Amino acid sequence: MLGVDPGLTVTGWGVVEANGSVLRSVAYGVIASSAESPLPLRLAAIFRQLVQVIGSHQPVVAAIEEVFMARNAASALKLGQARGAAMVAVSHCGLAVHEYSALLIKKSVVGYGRADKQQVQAMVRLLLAMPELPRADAADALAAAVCHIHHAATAQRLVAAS
């Protein structure tokens, strides 16, 4: 399960292994970009690496934050654009996308659909065990892989159910 935390100076990526309801993080990291870099390239890089990550972990599903709309509206462009290369470097890869809002990441892992940063990377670190915090935005990915995770299992149980 891949988890994608879209961002153009920073990307988050994250992958979690479920086995049953014990979760594990297989890998993550980010993907940094110079605010003085053409955008274009910007996008490429995210592309790239995401294509990277993906060919050497082998996930078969991927979650990404929806993108909110910031006070200021060329920030939110922006970040469209980075969560648009990522989504297409997932579909490239053939891997179905899930979306989930910032609120419902943070509500899955969190419990508190307004949880801080800080917050999301200690529960991230305590739900994956990990042994230490990951840095901000790849605990948002791990957060959102998490989601899905959980998200998937209540829906094959209910499904199952009817």
Given for the second form:
2 protein chains.
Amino acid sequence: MLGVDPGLTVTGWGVVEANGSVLRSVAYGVIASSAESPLPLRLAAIFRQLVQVIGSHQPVVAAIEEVFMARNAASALKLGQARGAAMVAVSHCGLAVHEYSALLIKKSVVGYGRADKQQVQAMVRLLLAMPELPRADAADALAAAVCHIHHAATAQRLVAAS
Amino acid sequence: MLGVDPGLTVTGWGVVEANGSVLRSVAYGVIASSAESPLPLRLAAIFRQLVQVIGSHQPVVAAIEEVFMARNAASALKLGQARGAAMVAVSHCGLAVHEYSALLIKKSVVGYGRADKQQVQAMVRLLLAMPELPRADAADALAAAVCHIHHAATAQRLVAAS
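Alt. form predicted together with another copy of the chain, vs. the form predicted alone above:
Next comes the full complex, and the chain you just saw is listed first.
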């Protein structure tokens, strides 16, 4: 299970494994790029590094934060480009992509949709029994993966019960 | 020389060949996607079809319209995602990418930065001696390619003169 938190400056990613109800983080990290680097190279780095992560860890499903509205048109354009590069990497590798709202992701890990970044980091660390606090962008990516696992499990229980 | 005019609903593309000052369109087309199709598949289609076009025609340089500002955050996000998918395709295939403003592209083909879509279509047809009018999105992509060829030629003459 791969979680991705795309951004032009920093894209977070995290691979989570579920063994029954026990979750653990297999690997996580960030893809950072300098604002001085040309845009095509920055987008290509997001694509290439995500393809490498997928090649190394072989997840079959990806979760990504859904974006309804950005602060303004300029930041929406930047975020959109990073998101396009990340989605193409994931689709290109044949993963199924699920989108979840930030509200649902936070609710899923912290139990509260308006949780701040620190709360998400702390709860992700706890839920995945991580030895150290993941940095915010990686924590958001891991949280998206946890959110998908919770929702997939609920969906399966509903099917089993019917 | 590949020109791309990215868009989530329609992405135009065109391959232009320069033989001295004589230009011709080698191939052009549009990648259209339905709003009912899931976003990851729409973006993957832009990526995949551009990779196919590049594989078939082997351009080494790509020109793409630069976007400074979109109408609003929602349309900027859509455009950004399509642009990200297109840029990743082009970078992934090893092409150098050049960005030109819409103003410069229009000026380059019509001689007037505020030209409308019909004027761009008509001038692209004329410049590339095309038997029929290309549809607007393909014409914009071909215009970006023509713009790059004009600018590259000017740059070379400047170097030669110095």
